[in-house]
Every structure is written in C-alpha cells, then in structure tokens.
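First comes one chain, alone, set out as structure tokens in the form predicted alone.
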Amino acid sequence: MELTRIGEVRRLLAAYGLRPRKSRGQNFLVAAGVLDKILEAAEIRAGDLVVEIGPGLGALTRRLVEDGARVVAVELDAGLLLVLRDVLSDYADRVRLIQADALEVDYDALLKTVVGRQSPEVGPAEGMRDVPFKVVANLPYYITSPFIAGFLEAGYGFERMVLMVQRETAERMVAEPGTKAYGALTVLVCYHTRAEVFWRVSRHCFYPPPAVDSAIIRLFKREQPAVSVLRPDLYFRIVRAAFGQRRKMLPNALDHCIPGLDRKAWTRLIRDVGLDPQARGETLTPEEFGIIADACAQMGFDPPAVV
C-alpha cells in the first residue's frame, strides 16, 4: 500500500467513510520525496523513541518504524485511528496509538508507560527527562505555534524536534531581530533550541493542498537557555508585553505588564540598562531582553505567575 499517491490517498479514505476535515487540518502528505526529507532530518537510530503527532493516514509512521524507531503516535480523530490501527497492524509492537488532544498530552508521564510499561494512571514521572527522545510530525497548522509553545515551556527531554509547519510560522522561529517575522515565538524558540529551515515543501504535495506552502523545520534542544537570566517567567512575560503591541515603544508596550512599573518607570530602566527607551520590541535580541528582564528581577518585582 503506497501512503503518499493521492489515489490511494482518496481510496483509503473511502474505504472508511472519512474525508479530509479542513476544521482538523487535515492536508495528507502525497509526496515520498518529502518524507524521505522528514527522515533525513530526523536521522532516525535503530531504537530511537520518537513522538509522532497527527500520524494521519500512518505514511511517516510506517517509515520512522521500519527506520529502527519506536514510535508514540498521537492523533485526535477517531475516524483515523481505525484506519491507523489496520494499515499499521504488522508494526504493533513497536507502535503505540493514542488517541489524544496533543496540547493536553503530559508526555512525561505518557513516556513513561511506554518505557516503563506502566499503567497510564501513574503519575508524572520520575527520571523521564533523562530518557532521550525525538519529535517528528508533520503538524496541523492550526496547533503549530501553542503546541511548540507548550512543549518547549513544559521542559520535556527531548533530543530535537523535526516538524512540517506553515512556511511563516518556520520562518517566524529562525528570524532575526528588526525583521517582520521576529517576535515571541522567535525568542521562545531561540531561548530553548538551536533552529533551521532544511526543507521547503510545496502546497502541491499535499491533498488536499493547502492555502500555504510548508517547509520542515528542526530545532535541536539545547543543553543551555541561549540566555541566561535571573527569572525565566519574568523574562518571558517582557517578551509577551513587547510583541504584543509591537508597533509601540518598549515603555508604552511594557506599560503596567509588571505591578509598580509604569511608561516613567520603565522609559528610567530601560535607559539605566544602555538600551534606548524610543526602541521597539521587535529591535530587541533575546539578550537585550533579558538584560531589561534581570534589571526587573534585581529591583525585587515579583509579579504574579501568568495562568
């Protein structure tokens, strides 16, 4: 069965009643071209234990297993889970499906029943963040940025992350500073990985293509933040200040994002610590903004944790 032919593509989804759910993101990669790039990327090991999320139709799936890979696939629709489980049934043991919302997963403890095959209602869990693993996926779009968000906020022990997303959103994660495409998720990706476009993928390798091209991305963990800063939560609430009004000046956007700090107060810090206070946000490098963020955290501002 050949995963990545657009008429197989539209039989499989036949033979079970589904058709592509525009709502899921729901675009099939139809191009082994590209998939032998994901793979690349990947360099997948005899043994590697990968998170796959939104397998889709099990074409990536198939290839990280017969790689060498232990794969933890993660999907959402239950449609495509029956369909999963039969085109996947000669690789049950090394495949192991979850049906799943990837922002709600806690993958140190899912990781955790896997390698330790424990019950699933363990806890989360000890020494997991020691066990190395790798994300590869080609990602619905529209869960791309909070999903990159919330694992890199969420500390797992990941080794690197190789993911198919928008085109933008992967040139938004390696941008430079003064540039339209830097923002938040550019220093939240910066602060804790090492990233880079390997590959650009056209809108026409998908079915049903999407509005936008894609590209695949890799972003490899650091062992260091690239900033070392006092207070990581106060650091990242500066930053989400910044961007989010980013046509404004640092004072005007930061105005009252921290207790006690006004326009005046920050126009006096921002000045104390070399920067210039008429700077926008999206001029800032992440060390100019953890050099604001340790001033803050030196003059004892404490501010509640964001929920």
Ligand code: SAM
Given for the second form:
Amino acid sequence: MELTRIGEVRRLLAAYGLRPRKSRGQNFLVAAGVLDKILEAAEIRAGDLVVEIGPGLGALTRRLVEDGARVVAVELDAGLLLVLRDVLSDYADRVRLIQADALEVDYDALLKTVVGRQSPEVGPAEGMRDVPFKVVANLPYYITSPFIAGFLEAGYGFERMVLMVQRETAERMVAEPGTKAYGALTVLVCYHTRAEVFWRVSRHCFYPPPAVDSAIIRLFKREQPAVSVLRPDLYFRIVRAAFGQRRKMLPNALDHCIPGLDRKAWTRLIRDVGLDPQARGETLTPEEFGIIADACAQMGFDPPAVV
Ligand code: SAM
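Now the other one: the form predicted in complex with the named molecule, given that the block above is the form predicted alone.
All chains and molecules follow, beginning with the one already shown.
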C-alpha cells in the first residue's frame, strides 16, 4: 500500500468513512520525495526513539519504523486512529499509538512508560531527561507555535526536532534581528536550539493542498542555552513584552511588564547598560535582551515579584 499516493489516501479515507478535516489541519503528504527528505533530516538510526505528532494515515510513521525507529505517535482524531491501527498492524511491537491532544501531553511521563516497557536497561525511575529522543512530524499548522513553544519551555531532553511547518513560521524561527519575521518565537527557538530550514515544500505536495507553502525545519537542542542569563523567567518576560508591542520604543513596550519598573526606570536601565532607549525590541539581538534581563535581575527583582 503506497500511502503517499493521492489515490490511496482518498481510498483509505473513503473506506473508513472519513474526510480531511480542515479544523484539524489534515493535509496529508502525497509526495514520496518529501517523505525521503524528512527521513534524511531526521537521520534515523536503528533503535532511535521518535515522538511523532499527528501520524494521520501513517505514511511517515511507517517509514520511521522501517528505518528502525521505535515510534510513539500522538493523534487527536479517533477516526484516523482506526485507520492507523490497521495500516500499522505489522509494526505493533514498535509503534505506540496515543489518542491525545499533542498540546496536552506530558512527554516525560509518556516516554517513561514506553522506555520502561521496551528497554529494560533504562528503568522508568531514571526519568526521561537522560533518554535521547527525536521529534519528527508533519504538524497540523494550527498548533505549530504553541506546540514548539510549549515543548521548548518544558525543557524536554530531545536531540532534535524535524518538523514540517508553514513556510512563514519556519522563516520566523530563523529570522535575523531587525526583520519583520524576527520575534518572540525566534528568540525562544534560538535560546534552546540551533535552527535551520532544511527543505522548502510546495503546497501541492499535500492532499488537500493547504493555502500556504511549507518547509521542513530542523531544531537541534543546545547543550547550553544560546544566551546565559541569571533569570530565564525575567528574560522571556521582557522578550514577550518587547514583541507584544513591537512598534513601540522599548521603555514604552516594557512599561510595567515587571512590577515596579515604569517607563522612566526602563529608560534609565537601558541607557545604563549601554543600549539605546529609543530602539524598538525588534532590533535587539537575543544577547542584548540578556543584558537588559540581567541588569533587572541584579536590581533585585526576585521571583515572587514576577507574576
Ligand atoms: N502525518 C500525516 C502526513 O504526513 O500525511 C498527517 C499530517 S496532517 C498535516 C496533521 C495531523 O495531525 C492529522 O492527522 C491531524 O488529525 C493531527 N492533529 C490535529 N490536531 C492535533 C492535535 N492537537 N494533537 C495531535 N494530533 C493532531
């Protein structure tokens, strides 16, 4: 069964009484060459542990398993899970299907159960942060940013993420300061990972075709954050506030984003660290945000002050 042929996708959906649901971002990959590119980016080795989000009809899942991976696949749609159980029945020992909203899963807990069961040498009590895994997915576009942000903020110990995302979102993740695409997502992704756009993908590689083009992005988890800051919570609070009102000058955008720091205090602080208080957040590098955040931390804004 060739799962990336448009005729086969249509036939399978019809056989199970299903239609692609736009509200769930169901655009199935119908280009075998693009699947090859995802696998190339993921560099799967025998025994790799892979989390796949939104397996759909199982085209990518099957290729991951055939390349030797153990896959934990999280799919929201109950109808598609019925298809997946049949399509992947020959690989039941290496695929774990979970019906859940990918935004609500505790991946440490989930992987602990899988590893605990399948690899006796790694006991469940050891915790997942030491067990490397990859995330490989053709993501439903409506969850892309919250999924990536939530996953990074949770601090999971992944080795890399290989994700098909909307092209504009991919560009936001690798954007340079001072560009329109540069924003809070860029800074977050840069803090935790080294990001690269691996391959550009036309909308016509999907059935049904979405309204936008896509890209495969690779995010390699950094061993240490890109920017060393005293208080990451302060750092990201400042970054979010700066981009929340990106057209405003920094002191205005940051006004009261930290209790006790008004516009005047921000102007002074930004000037004291050698930066321009008239600048807008979108022109600051991740390191310059770090300088501002550390100055704040050194002024004694302790955790309870930050809500
Ligand atoms: N992997 C398949 C492929 O490449 O053809 C399907 C990809 S399709 C773009 C996105 C998939 O994510 C669909 O199967 C959809 O049902 C599933 N999905 C949508 N929202 C989800 C969510 N919140 N959590 C998990 N899966 C979700």
